[in-house]
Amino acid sequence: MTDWKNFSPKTNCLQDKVIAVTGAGSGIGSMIAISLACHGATVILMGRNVEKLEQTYDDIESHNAPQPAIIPIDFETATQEEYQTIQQSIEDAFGRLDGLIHNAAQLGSRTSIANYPVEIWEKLMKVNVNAPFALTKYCLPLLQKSKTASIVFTSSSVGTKGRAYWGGYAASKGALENLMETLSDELTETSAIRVNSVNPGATRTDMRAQAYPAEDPATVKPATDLEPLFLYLMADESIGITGQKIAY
């Protein structure tokens, strides 16, 4: 066991692992898939925006790393049985997980609770909260079945400490947050899953963007910057670390 930020992933540090990644598309999310398949992983890539995944696919496969696979998927309108296709389309395909990286997230409304609409409050609860919940219910027989599997809830400042016009937003990633705690609660002892989030804090992404609208984007950090950290956290010297809120 070592720190995150003290480790030097190698190479072939993940060679052999299956790994999924939601909001694999753009972002933190396209960065992380990349990432994890350079250092060996075969990758899932999850999202609604097929061209997007599609390009992140093609970005992985210039590298000549393992062939990932991609399985496009709206959270805001999934159900029951699509999840459950995709555990068995997993299974199917792969036999086991063994990580699961939730990256896609909605910002919805900057604005008051007095004045936040109740269609984007439950639209972002679906993408935000729901769909991490689902997921994860439906992935767990198949991270049941690594030795060493890995689960990534990506969370943010203000879902330990709300602020002001964050509204929807603090509120899910504060569910967010309680969900990975639970989780990890649940399977210590009874099971080899580490279950752990992560604060990216200011990241150059979209999302950044559309919050901070008027903030310069070279005064903040790359989302290649946040790489040891997501690498750390599905490699194997990251075992016996969980239900941590691990920020950047």
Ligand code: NAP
Contents of the next structure:
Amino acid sequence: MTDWKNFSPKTNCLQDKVIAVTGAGSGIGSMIAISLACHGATVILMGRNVEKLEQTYDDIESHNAPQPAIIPIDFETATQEEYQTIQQSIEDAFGRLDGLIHNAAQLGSRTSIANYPVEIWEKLMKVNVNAPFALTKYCLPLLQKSKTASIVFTSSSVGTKGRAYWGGYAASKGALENLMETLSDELTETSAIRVNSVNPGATRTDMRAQAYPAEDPATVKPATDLEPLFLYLMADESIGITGQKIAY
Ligand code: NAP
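The block above covers the form predicted alone; next, return the form predicted together with the named molecule.
So here's everything in the complex, that chain up top.
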């Protein structure tokens, strides 16, 4: 069990850490990136929409937090060469990586398996599963250079128990949970890297509105409620916690 609920983050708890966040231009990812930076981290903002990433960048700068970096990448079309280039550019700029938060994802279709469009299923697997795998694979040498590295996979309640009409999204999050466990198990004896997954629960974002169009967004918690959980998992207080599925 983790005690993130009792975690009171100090303003400098992530000082000198270099942490990459995917999907950092909007929703939960943007909130995470700003929060990490405001607690001292140098954040690498990754995503497909440069304008949105620049908005997060400007928010971070307005807080006088450490200057972030932007790495544009579309996980739907990313090639091995692009992942290799990302590894090299992080190596050149920072020499290591202390944290990697896989947050970018797509919802896909909310329909039965019988009606599920094959091309949407394939896209979800690329963005929600293949990309976190490939990014992790190519970032592992950088994470190995940190004494306290932490990887977080952002999952969902349907990642541990499938549900009707959540099709490709549920299957992709199930795969992510399994990837998290496999990686944690592989690294436990051989490295200091900890690996966990987070189920953020219902959170007021575009994806939530897409999944529940009839819901009043005001009834759903804001992304900022997730701050202590993500800060805890990136801070040294969570050293030793690995292989855990953590639900908000
Ligand atoms: P969101 O607002 O839709 O944000 C998703 C992020 O992923 C966006 O920044 C989006 O970029 C990025 N993304 C999508 N496709 C991409 C691609 N091909 N390449 C690069 N980036 C891409 O959703 P959210 O609610 O913040 O979700 C964040 C995470 O929490 C996801 O993993 C989601 O599954 C999980 N989650 C959310 C909830 C919830 O209630 N909100 C509940 C459970 C789990 P663009 O801005 O360019 O679209």
